[in-house]
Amino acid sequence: MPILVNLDAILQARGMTLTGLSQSVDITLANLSILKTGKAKAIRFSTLEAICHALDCQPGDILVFDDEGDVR
């Protein structure tokens, strides 16, 4: 899929764990894990907004379109 999820890199840059983000945005760890691994088929704007607020980032920092299929 040409949409890549850079959640892991942003978490690392912010010094936050997936568990910490889960608690911060009140989203289950399982759902965040699905998103982080790129297995999610969709994301609600409200979820994306909560994640961006907690990580002080933009949606484009998390979701990247890569038509070449290169893994980052």
Contents of the next structure:
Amino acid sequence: MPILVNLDAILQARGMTLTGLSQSVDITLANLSILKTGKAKAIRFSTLEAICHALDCQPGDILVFDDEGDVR
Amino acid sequence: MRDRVLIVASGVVRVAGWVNSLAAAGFIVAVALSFAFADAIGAHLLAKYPGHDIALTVAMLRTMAALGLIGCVAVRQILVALGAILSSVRAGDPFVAANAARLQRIGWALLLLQVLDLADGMFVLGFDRLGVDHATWVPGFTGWVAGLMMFVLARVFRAGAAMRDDLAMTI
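Could you output the structure for the form predicted together with its partner chain, given that the previous block was the form predicted on its own?
Let's see the whole complex now, leading with the same chain.
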């Protein structure tokens, strides 16, 4: 899919773990893991808002369009 | 999930399964006995219908019984698929691709039953020409519509299952 999830890099930059983010945004670790590994098929605005709020970033920091990305 | 309709439907499916098995056994026994008592049956029919083609009449009756057995197989397919669908509803997870495949199987089985019904009509016509007593037969469209409906429902279920899968991967 040409939409890549850049969550790992943002988490690293903020010095936060996925578990910490999970507690901050009240989304299960399993679901965040699905999102982080790019297995999610869609993301809710509310999820995006919560993550952006917790990581103090913009949606564009988390989601990246890459035309060369794997097509599934 | 305790739902009276589901409980009743499961019971009906189970009882229908037993009745269908009995009917299948009946057809098998009937064909077997028609060979075992071929002379007695022939003599009885000859006494009732003098000058008729008895061999053809008996052959047609045997073929009808064989078609009835095929019908029982089709009904069993329907009941097994219906039972599995009911189980998935009771488990609270009916919108799965497997149920779409089951509905499609039910659709094919219903179409087969309709074709067998048409064949039954042909036999009734044949018995009429032979001058042999027979049950009445009227062509029906309900079964054809039900078969078509199953194929449409199978598509709806397949689309629903795909949507559910998408939703499950929505974070």
